[in-house]
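The data below hold one chain only, encoded as structure tokens and taken in the form predicted on its own.
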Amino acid sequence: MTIDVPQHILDALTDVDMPRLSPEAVSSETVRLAGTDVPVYRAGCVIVGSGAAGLRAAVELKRRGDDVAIVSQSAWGGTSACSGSDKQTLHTANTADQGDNYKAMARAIRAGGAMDEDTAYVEAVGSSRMMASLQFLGLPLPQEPLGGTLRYQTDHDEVGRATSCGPRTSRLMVKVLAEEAIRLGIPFYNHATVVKILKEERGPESRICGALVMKAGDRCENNPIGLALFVCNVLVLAAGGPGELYRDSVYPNGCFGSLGLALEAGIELVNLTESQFGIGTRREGFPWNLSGTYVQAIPHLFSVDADGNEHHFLAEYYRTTQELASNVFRKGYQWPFHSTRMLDFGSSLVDLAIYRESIAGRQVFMDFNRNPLTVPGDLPFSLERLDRDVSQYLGNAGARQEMPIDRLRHMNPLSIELYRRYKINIAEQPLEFAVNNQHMNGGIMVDTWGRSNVAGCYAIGEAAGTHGVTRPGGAALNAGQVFGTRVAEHISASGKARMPPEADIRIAAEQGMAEISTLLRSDSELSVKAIRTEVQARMSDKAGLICDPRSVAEALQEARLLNKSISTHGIAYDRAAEAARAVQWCQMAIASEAVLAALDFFIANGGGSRGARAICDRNGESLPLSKSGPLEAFRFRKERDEHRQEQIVVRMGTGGFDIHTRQNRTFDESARSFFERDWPAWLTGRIYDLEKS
């Protein structure tokens, strides 16, 4: 039997229409730096980013009676608003099957190592608290007939902690906290984007004290570029991860985060070396992650070269047509590539025969409308020949209809119609796609509250770098939610941001400018087009997926050399618009340069495969196999255990980036609290630790 849901039911779930924004607050006030009459905003504090992460740390500090802003590059335009899969996971404690044990949780989240206990342990035993207060605001998520959430598995998560309300689950989760935004009057400032963080020395320490701002509101004759001057005592930097760092991405367009921003100011980064690759179709068209039921309803995979001639490639790799069908539908719940599972015939080497198809030059396509082909001198593909493990999955879901086609409308209808939104048509046609970049793991470095190490600055969403290694699939949404949350506590309890401060600023504004100034000049040969071009280029080909320690190095000196001559010879811009997009690819080009930078760190030291990567050398100990035999340039290091226990931190310098390891952060389970003697630190504050501050 097939599932039949209503139309409207499916339109309401796939076009999420977005609230309209408040008219904007005009400056009342302004100073003049270096010439430029520069418009004055001032707020206790300023969020830069307007995705779910964001929206929630700023409806927090609002309902607590704090004065705060959101600055966003484009509003209902970044990943959380604009991304998806089939359907969309949010991974919170599985509170109404089995139940769940918050230390067993906080386990599976830090799973993969270089993962702080304690953050793990937050994000676990708030994940019930921000689920509630996202049904509270409206979040439509699925429940069965006595109350429980519905639940299923999802990547690295054997217990069943994901839930969903279709693909546009994260979409919805804007749509809810930016309504409750806008209901709580929260200004926001759109198109406007942070190009530099502004600092004030306070003996030996320095402090946040404001931004500077390109708002195209803003632009006038006297100031073209629209420079606008952000004053405030707190700034959360929630715009997410570098998307733009990869040619072969998932991610929306024009998703630049906030790490060359955060390594500008001094801001130390974590973890750049993580970070999840899997199966997506092209930006170029309509970027979605292919997880889940796409390829769960297990659909023909097939290449196609220069010359239109089509390649059964996966059948090079695998033995049988059973084992080539139920390592498809793995990817399901498997996704992210992990180089371990390129071994024993594992799903991750799917990841891999369709990347040696790209990278021979052949385009990839999912054909729902045909059943995966027979492996040669193996038997047919059969629904009664699938591993356990699929088969039970099918049984269960009643997916046992003869075509892919079929069985994808059956579990989930909406993947259909998504695609249909975007005109294509998946029953009709087949769907192209490759493995592409999807998710940073690393970012600023952050602790239990979301401080960074510059006073008055934290992070949360994307743009911190909490995850580790791995990290259950919807693990990202749930830890934005939790801790957008806890920022605006500890924001709150420290009373910085109750007002809007009156500080003058124009010193390290008039700073800031000089070095927006120095970059930007129209004489430069150096164009945006020519950076992003040289950036993407070089981590897709030599920092993807698939690495080896010589084309690292490499890339590594291409990227200082790059730097150097930005540094020398600055950009040049077309327009006023594109200013903030020469910024914004300057600081691309120092973020690449660190996650480089941190890499060949990495492997210099003993650094193996591990997550998104697997790291080649032909003295490694791991071989993938094939069918045809052993894939020798495909030999990869193992992970030495020792590298999970720690963190590579990475700061820039003078001359360079310094960089170093720091161990985890532990967690004591045997601890236990007691409600009378523990209580008092909840009453006076002291859980906040504000001396640190």
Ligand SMILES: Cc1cc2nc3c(=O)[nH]c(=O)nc-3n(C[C@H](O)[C@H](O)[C@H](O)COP(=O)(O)OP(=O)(O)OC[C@H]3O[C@@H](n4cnc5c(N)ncnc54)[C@H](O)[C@@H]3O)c2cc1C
Given for the second form:
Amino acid sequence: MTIDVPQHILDALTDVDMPRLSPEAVSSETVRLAGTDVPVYRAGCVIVGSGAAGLRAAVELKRRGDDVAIVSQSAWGGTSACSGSDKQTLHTANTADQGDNYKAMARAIRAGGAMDEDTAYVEAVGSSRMMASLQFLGLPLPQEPLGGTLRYQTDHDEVGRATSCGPRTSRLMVKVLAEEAIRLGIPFYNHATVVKILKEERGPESRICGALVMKAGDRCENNPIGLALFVCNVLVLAAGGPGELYRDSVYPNGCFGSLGLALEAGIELVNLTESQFGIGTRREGFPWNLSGTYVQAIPHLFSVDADGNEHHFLAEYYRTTQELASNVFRKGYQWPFHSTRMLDFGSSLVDLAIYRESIAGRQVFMDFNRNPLTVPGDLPFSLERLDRDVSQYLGNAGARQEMPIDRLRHMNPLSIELYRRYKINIAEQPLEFAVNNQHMNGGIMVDTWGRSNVAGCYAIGEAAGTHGVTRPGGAALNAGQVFGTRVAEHISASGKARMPPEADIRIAAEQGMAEISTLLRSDSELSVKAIRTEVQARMSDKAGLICDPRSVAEALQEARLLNKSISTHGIAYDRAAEAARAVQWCQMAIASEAVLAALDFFIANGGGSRGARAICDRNGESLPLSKSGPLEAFRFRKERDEHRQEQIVVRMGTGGFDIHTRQNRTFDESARSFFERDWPAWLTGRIYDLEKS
Ligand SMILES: Cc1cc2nc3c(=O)[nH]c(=O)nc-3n(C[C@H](O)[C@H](O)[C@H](O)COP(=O)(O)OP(=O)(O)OC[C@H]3O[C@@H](n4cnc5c(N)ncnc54)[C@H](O)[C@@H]3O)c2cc1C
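Having seen the form predicted on its own, can you show the form predicted in complex with this ligand?
Now the full complex is given, and it begins with the chain already shown.
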């Protein structure tokens, strides 16, 4: 059987056009701040970011009759609109065959530890609704003839809860949600970057009252950096992940997220130690994840040194050609690096090997026109000599073609098409790739309604730190949709975003302006480029997938020094258009210190290797082996069981970071709802726990 999919179908799934935004509303009000007439915009709720998560919250709020506006650095920028993989994955309860068990799904979602049990259940039980509503909006998820959704197995997923529209699932999600936002007439401010969260004191606690934004459309002679004041009662941070944090990264360019922005506003972050690293093409070219069929086609992986010599580097790690080929295949659904998979000749030895080649200054390639070369002294590659799980999968998929490119074309023609659109023909030339940073599992600490510790501030999508140490592939997109809906329900129930606020927030705005003016200084010796280079190099070299206690501690000291220097000297920027970037780079320097401080705290308290990070230690209990012998330099500490029950919380104080742990919230699986008893809580809105707000 061969898949013969007409070109126009491939085109529609790989080349996704975005809708045209409606003309932007203009401000009819200004306020004079530090000698500048600053335009004022008012909305009950401001959503920061127009990725899949932010758009979801906006649409859900508007449908409930609330007053909502979207403020976005780049309408169709960000990870949802610009990232993907061979089959970009959505993780939902399995609707095919026997159906699914939400409690079992919740257990699977939190299996890596350091995740709130109630949140895992929220994501599991909310997944069916999120999927159905996206389908209602037009998301083309593939179905069986009788209506079940087609499924496959992905990372950290033993059951097969993954589904996909193809390489661009999240872009298609953005498209259908954006179309709905436009239909609903939600005000959308594009090229508008939130640079300061504004709060006002109300009794003992402070509450969100607005945000300072740098908005391209508001730049003028008197206001060259385009400062605008947004007044709101509620702010939803949906600004995505800190993609610029690492040099070696598969995030699209210009993803800053909101970790630094949030820390400056006194918002607590959690699980900052947890990031995903895995193979992909870097953002210097076309950033794309290389899981799934790219590796399940079993291409030959090789490296090239500075003199142009080719190296069959995996042959130094795996004992037989079969072992090598089977582990390349397994990267398809064991995509993120995981320290324990370096043991017993597992699939993360592939990541380690690639990482070492890169450190040695070699370029690494994937060649779809060659089967893996023979491990010296062993038999050549054959489809008849693969581990059982591998040959079974390829057999079921009908992928018995002789060459990797034909197996790939058979299993997933979209994956070839995709690169072709970016002028890379993987059917003809080898594809350069590396191990990169892809996803931040931690982020803003929220409860089961998406509330942060600051009243009026919610966080969703990758901005929120709802994932634990590991997450099944596709759980990020699911979480963004489920919590996008949850925050909208909660905000709507609170009544806080019904109307645009009339408040005068000049005092908070002036303070925010003053802080920005202190930061942006034309005479500073620190430039955007210098901060960027320093932060990214430090994070990739000392806090990536492989690190050790000493390098993390050193990196933390260096990060502290950089932030001290930024506080003293500020940052210079060349053009008005660069001002927002300059602020974002200072916030990224803060976020970087926070990540390092959390990592240092974790390691100092005996933290071991978990998630996508190996903590190397001469006295570590685990030693990866390779064909060429033990890899002593990568001996690593084991994870400690007690750390799975807690999360590391970080908050920025005046004298540095306050770091502590808290226990995971629990979920009683035996508790059952009872309709007549529990209905009043729903009818009266008690389920929203509004007193806490
Ligand atoms: C290569 C790759 C492959 C992936 N594959 C999968 C997958 O298969 N399954 C899965 O579940 N997840 C996957 N992920 C992760 C997933 O795509 C992201 O976690 C998710 O798309 C994040 O959505 P979001 O809406 O939270 O943020 P984003 O989509 O990143 O959107 C953030 C938005 O915020 C805006 N913004 C940022 N800062 C500001 C600011 N200060 N002011 C105003 N606006 C701002 C941006 O312009 C953007 O509009 C992948 C990620 C990558 C990089």
